[in-house]
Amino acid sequence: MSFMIPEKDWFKAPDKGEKSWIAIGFIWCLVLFFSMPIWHIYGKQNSSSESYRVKPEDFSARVMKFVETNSIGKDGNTPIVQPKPGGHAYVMGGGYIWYPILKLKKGNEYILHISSTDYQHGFSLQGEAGINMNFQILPGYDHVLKITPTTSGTFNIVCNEFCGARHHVMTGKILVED
């Protein structure tokens, strides 16, 4: 492989054509961003949401009381946990899990908060639950989201962010109810 010098008149500046081509795309560029805050806006397409710095620990503790204050059950080992509604509900990423599997009421806004206690992880919300949540959550970031699920049903979450060995196993669950 060899380099070679270009000719001396390289460049020749665009024709007609090619002009009109980079005025379509500019053009086509200018719609879509100023499209953005109005997707964002009017078609609910992006969640609003806030982060806050945390660690790890704190966030883990959190999660612990939440748990031990409103837990109702279990599937398995991993504990079934009903919030108030309109109050704040906790899930954590770390071990190749969601914790805790939260239930929640039909029609009624909750304060979700969301962190990772070990590495990057995506926090995907599969079905039709009239939440479109899809996050990368990372450690050292408390995440809130306020949602209001429109749907019942049990509905997985998984995670989309390659995490480990085990990635493949990350999941977790809401339930929603009438």
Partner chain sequence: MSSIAGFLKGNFLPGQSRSCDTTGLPVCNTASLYIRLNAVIAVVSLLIGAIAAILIALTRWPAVHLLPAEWFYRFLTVHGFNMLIFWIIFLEIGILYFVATTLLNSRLFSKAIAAISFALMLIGMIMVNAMIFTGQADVLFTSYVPLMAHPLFYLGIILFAVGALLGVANFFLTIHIARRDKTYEGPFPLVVFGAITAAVIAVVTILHGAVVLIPTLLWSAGLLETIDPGFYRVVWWGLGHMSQQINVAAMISVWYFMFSLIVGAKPLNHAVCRGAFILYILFINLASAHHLLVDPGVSTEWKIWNTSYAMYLAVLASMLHGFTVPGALEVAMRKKGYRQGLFGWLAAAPWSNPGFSGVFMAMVMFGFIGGITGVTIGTEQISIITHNTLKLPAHFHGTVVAGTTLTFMALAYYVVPLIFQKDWYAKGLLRLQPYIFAIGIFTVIIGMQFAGSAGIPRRHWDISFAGTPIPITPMESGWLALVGIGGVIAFLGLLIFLLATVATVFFGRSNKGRPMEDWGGVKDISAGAGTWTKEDDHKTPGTWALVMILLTCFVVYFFANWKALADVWWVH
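Right, the form predicted alone is done, so what does the form predicted in complex with its partner chain look like?
We keep it simple here and write out only the one chain, dropping partners and molecules.
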């Protein structure tokens, strides 16, 4: 019985069947493990290792400058900003909004900087055709993602990390044209 003191000769090598299952299990564990480095070599979707410390006010200043130089219009009160393909783009989370709205070109890579001016946020990109990508955003950290839109249309950004009483109204937008 499992709750009784075992017999004196309790220590025995695994039986043939048990050994086989250990071997199968271990091989599967290796498959699980090596899938990650292999995807870093051949896969197109990998999390970024690049991030920098940044003071929220400094990040905010960089975002304002980015908006000033690249703004092409407005949607309500929120500026629409078109960065150069291959260039830097900024999104700032804070005050229950993602700021500004980005306009990108499909198939081009952008160096996207995301940070927060107040609490932790979840940058969750939502779009048609089942597109859903999520990144954690922390105040004080510039999270750098080299990102290439592969589909076009209007994509919404929602916040999926609780950031206060009005967390659920925190949204933003990325427009992608062909």
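Just so we're on the same page, rigid core means the largest C-alpha set that superposes within 1.5 Å between forms. Since the model is a prediction, treat every value here as computed from it, not as a measurement. Residue numbers count along the first chain shown, from 1.
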C-alpha of H167 off by 2 Å or more between these two forms on rigid core: no
Post core alignment: S35 C-alpha displaced by 2 Å or more between these two forms: yes
